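Next up: a single chain in C-alpha cells, the form predicted alone.
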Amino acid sequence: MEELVLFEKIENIQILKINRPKRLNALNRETVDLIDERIEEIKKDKEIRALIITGDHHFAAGADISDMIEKTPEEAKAFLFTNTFSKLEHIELPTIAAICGYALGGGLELALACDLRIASEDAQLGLPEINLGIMPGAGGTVRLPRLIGEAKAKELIYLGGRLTASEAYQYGIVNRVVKKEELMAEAFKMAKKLAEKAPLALRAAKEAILYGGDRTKTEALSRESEIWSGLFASQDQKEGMRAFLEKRTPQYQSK
C-alpha cells in the first residue's frame, strides 16, 4: 500500500509530498491526519529551516467528495481540516507551497496556509465549493480575502471558478510562476535562501505578521516593537550586525 504522505529531508529543508495520484491528491481525513503528524515531527527537529509542501502532477484536487456526501453537520465538522491547516500556518518555520496541476478547494486552502506559493504554468487554482452546494470551510473565506482583498475573494468564492497560474499571480495568490519542470528546483532554491536567514528573526517576523492580521493597527505596531526589540537579546542579532560591519557572511546559531 502506498504511503499517502511522503516525507523527505534534504540538507536542512523538509519536503512533504501528498501521494494519492489515483485521486488527484484529493485530501481525505487519513491524509490530513498524516500531514498533522508530520507537522508535529517537523516542530521537534531543530535542524529544519524551511518546509516545502507539494504533490506530483497535482498539488491537491480539493477534499475527497466521496468521503463527505452523506455526512451530517456534526460529522462534517469533525471532517474539517481547519485545525491542521492552522497548525501549518503557525509553524515557526517558513513554508512554501509548490503548486502544480490542481490546487482546488481544500487543496488551495492548504496552499493558503503556507507562507509563500510557487506555481507551475500548468497549475489551476480555485475554490469551487459553491458548485457543490457548500462553501470553503478550511480557511478559504478567511485567508483568501486577507491575501487578495474582499472583492476579488468574493468573486472567486461566489462564482466557484478556476484561475490559471498566470491569473493567480495577477491576483496576488501566488508569488511566482515557473515552468513545470523547474517547479521543485525553484521551490528548493527559495527554501535554501530562507534557510540562510537568521532563524530567530524569521520566526519573529512571522509572529508579528500573524499577530497583526487580526488586531488593530495600534495593537499590531505595539506588538511589532516588542518582538523587534526582543531580538536584541539574541546572539544571532549580534552576529548578523557584526558580520555586516565586517563584510562577511553571518553564521547563525538560532541563539
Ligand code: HXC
The other form holds:
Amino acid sequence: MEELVLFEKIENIQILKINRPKRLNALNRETVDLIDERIEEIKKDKEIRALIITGDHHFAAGADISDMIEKTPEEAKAFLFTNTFSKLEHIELPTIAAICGYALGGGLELALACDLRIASEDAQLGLPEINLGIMPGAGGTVRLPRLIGEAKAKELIYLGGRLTASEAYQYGIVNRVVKKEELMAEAFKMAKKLAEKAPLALRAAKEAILYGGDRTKTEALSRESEIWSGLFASQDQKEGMRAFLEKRTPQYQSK
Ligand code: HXC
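Structure of the form predicted in complex with hexanoyl-coenzyme A, please, following the form predicted alone?
In what comes next, the whole complex appears, and the chain from above leads the way.
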C-alpha cells in the first residue's frame, strides 16, 4: 500500500507531503495520525531548520467525509484534528504550507496552522463545511478571523465558497502566489532563507507572536520584552551583531 504521508529531508529542510491522491488528499484519521507522528520526529531532530507541508497535486480536500458521516458527537470530537494542528502551530521552527490544487476544510485548517503559506496559481482555498451541515472544527473559526479579520472570515465560513489563489492572496491568507511548476522550488527557497537565520531568534519571535495572539496587548508586550532580552544570553545574538559590525555573514550555532 502507498504511504499516506511522504517524508523527505533535503539538507536541513524537512518536507512532509500528503499522499492520498485518489481522495484528493482528504484527511482520514490514519493520515492525521501519521502527520502527528512525523511532527514528533521533527521535534527531536535538531538538524531541521524549516518544515514544508504540501500535498500530491492537491494540498488536501478536507477531512474525509465518509469517515465522519455516521459519527456521534463524542466520536466526532475524538476524530478532530485540533491537537495535531496545534502541535504543528507550536513547533519550534518555521513552517510553510506549499498549497496546490484544493485546500478545503480541514486541509485549509492544516495550512492555517503553518507560519507561512505559498500557493500555486491553480490553488483553490475554502471552508466548505457549511455545505455539509457542519462548520470548521480544526481551528478554522479561530485562526482564520485572527488572520484576515472577522468580516472576510465570516464570508468564507458562512457562504462556504472557494477562493482562487490570487483572491486568497488579496484576502491575506497566502503570502504569495507562484506558477504551479515553481511551487516547491519557491517554498524551498523560502525555507532555505529561513534556515539561514538565527534559529533561537526565529523560535523566540514565533513564541512571542503565538503568546501575543492569546493574550491582552499589555501581557503580550511584557512577554515580548522578556523573550527579547532573554536572547542576549545566546551566542547567536553576539555572533549576529558582531557579524554586522565586521561586515561578514553570521555563522549561527543555535546556542
Ligand atoms: C472524502 C473525498 C473528499 C473528502 C474528495 N473526495 N474530497 N472523499 N472526503 N473531503 C473524493 C470524492 O468523493 C471522489 O471519490 C474523489 O475524491 C475525487 O473527487 P471528485 O469529487 O470526483 O473530484 P472533483 O469533481 O474534481 O471535485 C473536487 C472537490 C470535491 C470540489 C474538492 O471533491 C469536493 O467538494 N470535496 C469535498 C470538499 C469538502 O467539503 N471538504 C470539507 C470536508 S469537512 P470517488 O470515489 O467518487 O472517486 C472538513 C471538516 C474539518 O474538512 C474538521 C476537522 C475534522
